[in-house]
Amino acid sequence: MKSVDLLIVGCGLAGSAIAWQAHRRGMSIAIADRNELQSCSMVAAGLVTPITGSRAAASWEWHLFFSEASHFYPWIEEKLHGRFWYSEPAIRIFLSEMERIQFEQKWFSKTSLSPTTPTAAPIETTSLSGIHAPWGGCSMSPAARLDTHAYLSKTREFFKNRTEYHECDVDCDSIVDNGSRVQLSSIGISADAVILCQGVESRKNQWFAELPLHPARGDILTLEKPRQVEVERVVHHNVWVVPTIDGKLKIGATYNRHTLDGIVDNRPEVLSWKSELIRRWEGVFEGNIQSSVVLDHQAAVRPASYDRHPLIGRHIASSRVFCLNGLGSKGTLMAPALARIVLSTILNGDALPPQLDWQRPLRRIKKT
């Protein structure tokens, strides 16, 4: 067996956050992947948003989790000479005066501390080239967008090149912890720990079927941009509208807890999702605007948490295995530190933060 320092099984934002942090360590790595091209990490729109939720409330650790991953990214785009980061403000608009005020009251006088420091300001209604926003809107910055489908490729390649990175449907239940190293022999690898970086396929295997997921589904649409339209930065209105590279839009996301599946068809509830992601992307203008023509429809079921924090840390009765998991949403904006944080927990022991541990009480809750 090819003797190797950590094992990797996953290379979705977790698994590949963790190679690359290990890679900066020189640790060697195996990474064995299925490489889903329709996996949650691959059809995630990559946003970066330091004001959330109908409460306008900083996103959680934001300074934390901002300050990694904005070093992190461009780190990577430098080694592999690509684009797949992009830095700049996002809008919101506001969809009712309480919220106006909400944003008026908590951040509109805020003063930025550092370059982390989240902070919103408000925009002319001028500037919002005819979208619907009777309360206005703002500016809110630091914020950024992740290609997930151009970075993840690019991270398989790089790692493959190096024949670290195996393509295959692994069986975890084949992985052996015989106290001194661990074992896949499936792909011929022996190595000092394991990390599973699932999302919700670990409910599968007998390592951590027990982590308490809350998983959703999410559904996400590719529009031809009509011609009428001008949207040049991240908007979030009744639905998040991205601009991509190549002249399209992202919208999107759907939010759903009981069709636990990726499968795009001709189900009711599939068709009703995609009908209302259009109905509140037409509500985003003022006026008519042309037919939209959707030239894609994805769907993909996030690893969400009950209490939407992160479950990483060890097993509970193997030293060697680990998982890092729960990323919901966030998983471009988390990914990072958390690998890093992990990666510390394996190689010096350090503590777990607790409200990241996923063996916080939180566990006992039973799956629904």
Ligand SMILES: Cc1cc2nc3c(=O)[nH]c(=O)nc-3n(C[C@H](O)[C@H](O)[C@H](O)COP(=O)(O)OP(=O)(O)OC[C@H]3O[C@@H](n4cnc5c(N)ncnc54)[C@H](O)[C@@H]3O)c2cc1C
The other form holds:
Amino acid sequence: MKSVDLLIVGCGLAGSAIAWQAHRRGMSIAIADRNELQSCSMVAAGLVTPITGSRAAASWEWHLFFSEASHFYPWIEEKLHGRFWYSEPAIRIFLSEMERIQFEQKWFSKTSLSPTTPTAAPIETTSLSGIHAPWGGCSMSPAARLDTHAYLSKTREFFKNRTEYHECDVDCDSIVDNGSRVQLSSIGISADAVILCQGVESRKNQWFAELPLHPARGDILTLEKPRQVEVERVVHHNVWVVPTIDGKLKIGATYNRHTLDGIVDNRPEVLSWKSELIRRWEGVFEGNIQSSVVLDHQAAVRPASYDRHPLIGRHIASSRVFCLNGLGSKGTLMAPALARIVLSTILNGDALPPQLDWQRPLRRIKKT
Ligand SMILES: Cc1cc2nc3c(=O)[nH]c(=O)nc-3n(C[C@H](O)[C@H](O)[C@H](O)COP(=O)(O)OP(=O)(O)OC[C@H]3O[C@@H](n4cnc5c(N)ncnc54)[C@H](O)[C@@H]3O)c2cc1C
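One more: the block was the form predicted alone; return the form predicted together with the named molecule.
The complete assembly is shown below, putting the previous chain first.
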């Protein structure tokens, strides 16, 4: 058996953040992942947005999470000589007079106290080139986008070259904690501790079957960019629109708690989400735009929780088994800081902030 400090199961946004934070500390690791092309993290748009939701609130614990993420991803870019973190303001178009007033009262008079303080400044509608914006809009900063596919591919390649990445489907029930080590014999690894970063898949094994996840499927489309459409920044309208590095557009996303798979087929509900996204996208512009050519339709299930906060910590009975989960719709923003926090618990026994601990009391909403 090869002996390492930490075994990581799953290499999405959660597992890769743990891998990098452990690597940074000089720990020896073994990562095991199925290498699925359509995992939640691979499908994600990677948006990091400071002000979200219909109440125009600052994203939860923004300062903590953004301060970490805005150093973490550029550090990896430098290390891997890659480009996947694009830090630039995002545009939000107001969808009602009420929304405009809310932003005006909450944000427009606020001054920025530090580079990570969320700000929103009104923008001239004339600068919006054809975007339907009768109530105007604003520019939100700081904001960013992670090209998750590029980041995860490069990350896996890096750890593969160090023989620390194993492409395999782990039977987590075969992980043994013998009191002094954990062992996964199928890949010949013995470790001080294991952390399960499996997203919604975690419910299928004995360790964290009880994790209070409240998952939600999301669908996203890749479109050919119509000739008359100019979109240079991320735009949040009735859908969000993301210009990609290869000149296409991504639009999304739907949110559904009933169909909990990431399969794209001809089921009526799947076709209706696709049409719904196209309908909303066509409403982003004034007048008619050239019909939309859909290049790809992807879907995945977000590992969301009941209170929309992460679920991290130690297994109830086994002190060497941990999880990092519940990233919901904000995996890009939250994973780097959460990975650092859970590593401190693993290495030093530091107590977890109660609002992150997966064993906190949670009010579960009844399934309808
Ligand atoms: C349509 C859509 C759009 C989104 N947009 C955004 C966005 O703009 N910004 C944002 O921050 N977030 C976004 N999200 C949410 C984001 O994708 C999640 O927060 C994040 O991906 C969760 O990461 P994770 O690592 O916990 O889980 P996952 O991405 O599910 O990773 C789990 C990994 O573990 C592997 N695995 C599981 N079980 C096993 C096993 N037994 N053996 C081996 N490997 C295993 C899987 O293959 C996978 O690679 C979006 C999600 C969707 C669906």
